[in-house]
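Listed next as C-alpha cells is one chain, alone, in the form predicted alone.
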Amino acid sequence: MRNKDLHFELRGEQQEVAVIRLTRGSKRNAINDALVLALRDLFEKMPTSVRAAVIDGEGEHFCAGLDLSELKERDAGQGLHHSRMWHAALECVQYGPVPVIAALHGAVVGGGLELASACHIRVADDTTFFALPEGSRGIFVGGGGSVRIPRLIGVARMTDMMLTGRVYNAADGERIGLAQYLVPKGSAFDKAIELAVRIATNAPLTNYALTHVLPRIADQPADQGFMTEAMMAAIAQSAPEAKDRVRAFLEGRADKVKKA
C-alpha cells in the first residue's frame, strides 16, 4: 500500500513485520487529515500475517506535528469532531491488532508526539527532540496527548512543556520517559525493526494482553486490576501455544533468561 502520505510494506519470511512510513518529508511529515485517515484505515485493515509494526518518518524528521497550513477556522462543534477523528485514528494504533514501535528522529513535535505516544515502544536516535508548542500558538492538544503524554512523563512535565515551550533533547527525553531506547544517529529504524522481529515471535495472545489489557489494568482500582489480571492470566495460559512454550522450557528446549 502506498499513497502520497503513507508507505506500507511487509517484511520477514512470513510477512510478520509491517513498516509504516510517513512520506511527507518535504513538510517534515506534518500530519494532515488525509494522513490521519490513512493511518486509521491501515490499522483497521492490517494483514493477518502481521505480528508487529514499525512507524517511521521519511527524511530528517519523524513528525513535526499538525500541518498548520490546513488549520481551518472551525466553530466549536467542528473542532470537537476534528479532534475526535484524531482520537479514533490513534486509538487504532494503540489498541490495534499488533504492538507498534515508533522509530524517532529529528522533530517529534505536537501531533507527532501524540502519534508517538500512541505507540507501545519508542526508539529515539541522537537527533530526536520533543516539544509541545501548542501553548505558544493559542491552541491545545487535540489528538489524545492530554491523556497519553502525562502517562509517560507526568502532568507537571507536560504542563511545563506547554506553558514554556520547553524542548527536550533525545537524552533528556529518554530519561523522563518519552522514549524507552536511545540509539546513535541514523539507527532508530534498525533498532525498531530488531525489536519488532523479536516481538513478532511472542505468542499473539500475550502481545494482545500487553497492548490491550495491561493499560486498562493500570487505570483500574487495585482490586479490579487484580481480578482482570487473574482472568487474563488464565486465558493466556490456556492457549495451546502457551502450553507448548511452557513444555519446551520444562524439557530444556527453550532459551533461559540470561544477564544482559
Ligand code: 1HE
Given for the second form:
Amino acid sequence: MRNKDLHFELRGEQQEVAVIRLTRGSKRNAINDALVLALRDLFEKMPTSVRAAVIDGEGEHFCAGLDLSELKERDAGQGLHHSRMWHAALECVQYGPVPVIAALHGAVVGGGLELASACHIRVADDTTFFALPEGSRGIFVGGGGSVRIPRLIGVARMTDMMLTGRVYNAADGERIGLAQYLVPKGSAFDKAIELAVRIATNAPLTNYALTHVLPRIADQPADQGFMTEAMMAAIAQSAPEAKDRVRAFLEGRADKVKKA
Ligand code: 1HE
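May I ask for the structure of the form predicted together with the named molecule now, the form predicted alone having been displayed?
Every component of the complex follows; first up is the chain already shown.
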C-alpha cells in the first residue's frame, strides 16, 4: 500500500482526521499507475478511527493529472482497463468510508480535476486554476470526469473547457461550482482541516447518508428518490446517537444554528 509519492498521516485526539498528500511535487504531482493504485489501497484500508479525510498536493500545484510519460502506445483493450483502474480508485475515494475534502492550489488539471471531483468538498485557494487539457492533447477524460464534472458545472461548461482549452481561475471556478470554498493563497489546507474536524463530529450514519445515499438519490427519478430518502431518514433517526443529539438540543445542551 505504501508509495513514496503518497504521504499519509492521522491527526486529532482520536486520530479521526486522515491527511493524504500527493508528494510528487517535482512532477507536479502527476499521477502514474502506481500512485493511482496506492490511492485506491489507501481508501480501501482506511483505519477505523478516521471520520474525515483531507487530500492535498506538495509544491506549487495540487495535481497535473495523468502522468503523460506513461501514456505509451496502448491498444484499445489496454486503454479501457487503464481507465477502469482510475474509475476503481476514484470510486474508493467517492464511495469510501469517510467524507473527503480536497485542498486545492495551483494546477488542478486533467486527472487532477477528476480526483478533486471525486472528493465531497473542494476548497480552493487564490492560486488555483482548473483545466481539462485532454481536449488539446488529442485524448479524452478517463478518470470519471465525464460523469462527475458535468454534475458540478453542467455539460455545456465542461464541453467548452475541453473544446477550447478554457482555464478557470479560482474565483470563477468557485462561482461555477468547481469548488465550494475560496480562501486566500496558502490557506486551503488549514480550511480543509477545519472542515474535516467539524465533519468528524457528525454522526457517522449521517455522513454515510450524505456521501453514499445523497448522490444516488440525485441520480434517481424523483419518485424513487423520495422513497430512498424516506428509508434513509427512517434509518438515521432510529439510531441511538440521533436520539441523543435531538434530546441534547431540546434540553438546551446543543448549539443553535447561528445567523451566517
Ligand atoms: C508532468 C506532467 C504530467 C508536469 N505528466 N509529467 N495534464 C496536463 O496536460 C498538464 C501538463 N502539465 C502542465 O501543464 C504543467 O506542468 C503545469 C501547469 C501543471 C505546471 O507547470 P510548471 O511550469 O510548474 O512545471 P513544468 O516545468 O511544466 O513541469 C515540471 C516537471 O513535471 C517536468 O518534468 P522535468 O523532468 O522536465 O522536470 C514536466 O514534464 C513534469 N510534468 N505535468 C508527466 N501531466 C485518467 S485520464 C486523465 C487524463 C489527463 O490527466 S491528461 C494530462 C493532463
